[in-house]
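In the form predicted on its own, a lone chain appears below as structure tokens.
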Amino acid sequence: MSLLFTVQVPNRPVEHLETVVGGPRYARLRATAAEFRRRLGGRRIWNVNSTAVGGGVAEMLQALVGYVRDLDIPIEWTVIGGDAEFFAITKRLHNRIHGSTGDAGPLGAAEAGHYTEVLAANAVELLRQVSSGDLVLLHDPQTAGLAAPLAAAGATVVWRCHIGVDWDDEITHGAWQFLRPYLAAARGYVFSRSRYVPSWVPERSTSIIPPSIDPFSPKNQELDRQTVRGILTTIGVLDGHAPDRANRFVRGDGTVGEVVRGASVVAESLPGPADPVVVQVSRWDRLKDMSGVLRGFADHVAPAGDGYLMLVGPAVADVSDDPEGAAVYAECVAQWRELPPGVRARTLLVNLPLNDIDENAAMVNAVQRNAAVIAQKSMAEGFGLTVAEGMWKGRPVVASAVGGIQDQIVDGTGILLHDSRDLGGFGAAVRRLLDDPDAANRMGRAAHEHVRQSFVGDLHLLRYAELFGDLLAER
């Protein structure tokens, strides 16, 4: 049985971006792509990560790979495989690079041996496909051990780290020391923020490339009010009946899709169409602090006025590279059961199915567009692109001032929480926006424009073209 899985991504019409970014930015993208295609000279670009669904990296690759293909540049996306022990080790690395001990398990010689063994088996398969001279972009700790065998075979390897924190301590140091030997063979390193770069990474080999959204993806495309209501009633998080034929959206390949699956919902009652809803969408990950949002809402938002809370994550069984998700979700359910009855009746825990990636994204889109306030009360974030996605939809966001969230929310576009553990401060910020819809709407409009200027995919592609162009010139 093959360890590797090739993700089939359809072309995304790149000309659609012009309607969002304007003529000059679009012309620059086309011209840069033409020059890069010439310099690539028949080589291919490979993206390698650990999951095709259930996270921000996979969602970005769906969009970026599709646009690159439409620009007639050869590009592939491959997902590695591994056993439960491998993903427990890489989740440990993920947590510790974020400054959290996670499961407090070891990262010693035995773990390094197993990590190496699993990636060596993946490398054997991958090297049957990657040719000498190809450009390979490895994503996150799960893939670092592929750098050396790929480089030895003549590929130009870049390691892209989507996670990090703004400090260094014994916890982060241990994770980086585990990964450092595996990354020596990389020709380039990409981080989302300059403060995430470890001191041992050569500055001359480092690029800072923030993530981006795709305005036309099923998660971010425009949905009218009737469609939002239709999708939410279909999945079972809004009271009432779905309007006829109002559950449709445009898939990534341009065809029409329908939301037909229901979500797994823990709730005693559902909000109606006119009820204000506070939403946090994220993985069931302790660093996302879903339990803190639940406590903050119960203690500091619900007692002071109306409104519902909706905590929304992916179906935990469908996220293969996150072994902690089921445990975190179970803890939230137990916490929900202990809430006072009146608060519990205004709180929903929602698992969205991942059977169909585009359908899942349309569900998230509708959930965010229905929100009065979007929260992202993370304890740590590599970037937290859910924030930009909420801002794109014109919604005010209350989020922790951690990681890349600080780069997304600027004055007037949202509320930054400078102490993510201050539940009273979180509740006061949310309550203020719920009680002043006009101010919330002004903030949402400013947020949308800021994302358009700073976090749309054309800028992301241009930065990668510069990085890979420099590496090709060195060769």
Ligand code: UDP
Contents of the next structure:
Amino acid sequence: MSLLFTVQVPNRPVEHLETVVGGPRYARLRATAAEFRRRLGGRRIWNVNSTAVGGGVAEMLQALVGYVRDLDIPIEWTVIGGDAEFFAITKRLHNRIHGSTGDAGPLGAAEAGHYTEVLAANAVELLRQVSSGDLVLLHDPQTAGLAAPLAAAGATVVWRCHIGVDWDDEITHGAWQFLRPYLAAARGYVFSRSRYVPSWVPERSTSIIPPSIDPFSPKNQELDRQTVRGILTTIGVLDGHAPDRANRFVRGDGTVGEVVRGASVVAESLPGPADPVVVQVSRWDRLKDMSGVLRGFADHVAPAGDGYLMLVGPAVADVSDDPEGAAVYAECVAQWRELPPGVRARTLLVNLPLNDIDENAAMVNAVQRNAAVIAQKSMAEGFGLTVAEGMWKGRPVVASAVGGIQDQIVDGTGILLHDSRDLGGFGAAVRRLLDDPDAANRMGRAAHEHVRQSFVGDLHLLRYAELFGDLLAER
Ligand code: UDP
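Output the form predicted together with ligand UDP next; the form predicted on its own has already been displayed.
Starting with the chain above, the whole complex follows.
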């Protein structure tokens, strides 16, 4: 059985971007792509990561790979495989790079041996497809061990780290010590923020490239109010009947999709269309602090006024590289059961099915568009795409001042929480927005414009073109 899996990404019409980013930015993208294609001279670009669905990396690759294809640049996306032990090790690395001990397990010689072995097996398969001279973009710690075998076969390898924290300590150091030998073979390193770059990474080979959103993806495309209602009643998180045919959206490949599946919902009652809803959409990862949002809402938002809370994540069994999801979700359910009845009736725990990734994205889109306030109360966050997604939809966002969230929420475009553990402060910020819809709308409009200026995919592609163009020139 093959370890590798190729993700089939349909072309995304790049000309659509012009309507969002304007003529000059669009023209720059076209011109850069033409020049880059010339430099590439028949070589291919490979993206390698560890999951096709769920999480920010998969989300971005769906869009960016589609646009690059449409720009006539040969690009592939391959997902590596591994066993449970491999993913337990890589989750440990992920947690520690975020400054958290995670399962507190070891990262010693035995773990390095297993990590190397699994990636060596993946490399054998990958090297049947990758040619000498190709450009390979490896994503995150799960793939770092591919750098050496790919580089030895003549590929130009860049490692892109989507995670990090603004400090370093014993915990982060342990993870980086584990990864460092594997990364020596990379020619370039990409981080989302300069604060995330470990001191031993050579500065001249490092690029800072923030992530981006795609305005036309099923996750972010415009949905009218009827459709938002239709999708939310279909999945079972909003009271009432789905208006006829109001469950449609445009898929990534341009065809019309319909939301037909239900979500798995833990709730005693559902909000109606007029009820303000506070939403956090995240993987069931401890660092996203769904549990803290639940407590903050119960103790500081619900007692002081109206509103519901929805905690929304992917169906826990479906995210292959995240072994902790089920446990974190179970803890939230236990906590929900203990809530006072009046508050419990105003909180929903929602698992969205991942069987159809576009349908899942349309569900998230409707959930975010229906939100009166979007929360992202993470303890650590590489970037926090959910923040940009909420801002793009003109929603006011209340989020922890951690990691890349600090680059997104600036000058009145949302509310930053300087102490992510301060539940009273979180509750007060949410309450303020719920109680002043005009101010919330103003904030939402400023948020949308800021994302348009700084975090739409064309900028992301231009930065990659610059990096890869330089590496090709060096060869
Ligand atoms: N997401 C999703 N379906 C879900 C839950 C989350 O598509 O059921 C998406 C979410 O909309 C966002 C991504 O997963 O695009 C999470 O990215 P983020 O950078 O916020 O966090 P990460 O998961 O990468 O730590």
